[in-house]
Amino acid sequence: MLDQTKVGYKFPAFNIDVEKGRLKMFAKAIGETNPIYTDEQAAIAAGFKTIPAPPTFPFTIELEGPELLPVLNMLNMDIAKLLHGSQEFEYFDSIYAGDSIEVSSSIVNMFAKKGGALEFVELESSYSNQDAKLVAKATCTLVYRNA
């Protein structure tokens, strides 16, 4: 059974730069094909201030952190009985090439099911720009198979 008394656990913050480039290969890997996001004057001819980040973006942000997913060593979790079981975003405001994003993350809830076969521990994150703006928010579920 995964340590339950790390509910509300929070992860060391770290921010990371996001750059033009890394918007548009992200677009391109998702399949968008709307120039906002490729194309600097697309993007401000459509309102905004420069290339936007599509959506989803934030979590590969994630993955730039110091230690690639912590929840795995902070539960000593093997990751070969691990699924991403969900991803839910809300934004709040555009992240934008050349914002510098804080990323906040903690545990916020774990529960069992099938008697304690399956676990699943949801983390949530924040993720804020250079100005100290909250731009979004994602809850991940992660389900552990203990069997």
Given for the second form:
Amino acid sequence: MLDQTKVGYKFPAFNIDVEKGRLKMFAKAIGETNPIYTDEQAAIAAGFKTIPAPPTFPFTIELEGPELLPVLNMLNMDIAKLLHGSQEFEYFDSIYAGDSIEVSSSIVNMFAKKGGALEFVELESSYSNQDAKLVAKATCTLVYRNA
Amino acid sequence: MTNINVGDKLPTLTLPAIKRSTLALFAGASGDHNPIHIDSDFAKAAGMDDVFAHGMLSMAYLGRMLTNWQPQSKLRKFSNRFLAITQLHDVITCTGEVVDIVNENGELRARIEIFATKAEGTHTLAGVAEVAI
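Could you present the same protein in the form predicted together with the partner chain, rather than the form predicted alone shown above?
What follows is the whole complex; the chain from before opens it.
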């Protein structure tokens, strides 16, 4: 069983710079063809401040932290047994190329199913920009196969 | 106000078949370096048939469908469950349908049911999004 006493644990917050080149590479990797995601002038013409980060990019910002998924070490999980169960985003403003985003995450829930064969870990994250404006929140449910 | 109604279907997005290079590129670009998506030896040792696609790759495809339809600045919520693994060579199609118009603190939003689906019909992702109208 994973250590249920870690529910409520807050991971140390960290800051990530959103780089234009990285956004272009991300757009290419997902096959995005809308020029607002790669071309600053097209983004501005469409009413954005500059190139916006696509909707799922906060998850990538989170993975850029000091450690890939720090919850793995915290709960002694083997990455080979990990699945992504669900992912939610809520948006309050755009994330742009050039932003510095502070990520704060915590373990908000843990539970087991199938007699403990599957364990679930729910993480909540908040993303704030350099103006201390909350731009997005996310909830990620990880599934651990205890087989 | 945009003319959006319950029953409206979003323009469908069908992706090219998933290749190993698709996964390698996404691993690098997304920062998800879990070897289960890019290293066949590791995936087989973990009991899988082969490497398989990142769930977040398909979620990004759903995001493309949503922002193709309405500007991203109108997207308020976006969530999905990951129901089935997307294997190499799968062809994923993203679909969405407006199922409700809701009023959230005075803002009208279209509530959209979204799916990513394999060619043989298995849903790999199912979720909902809310877009301001």
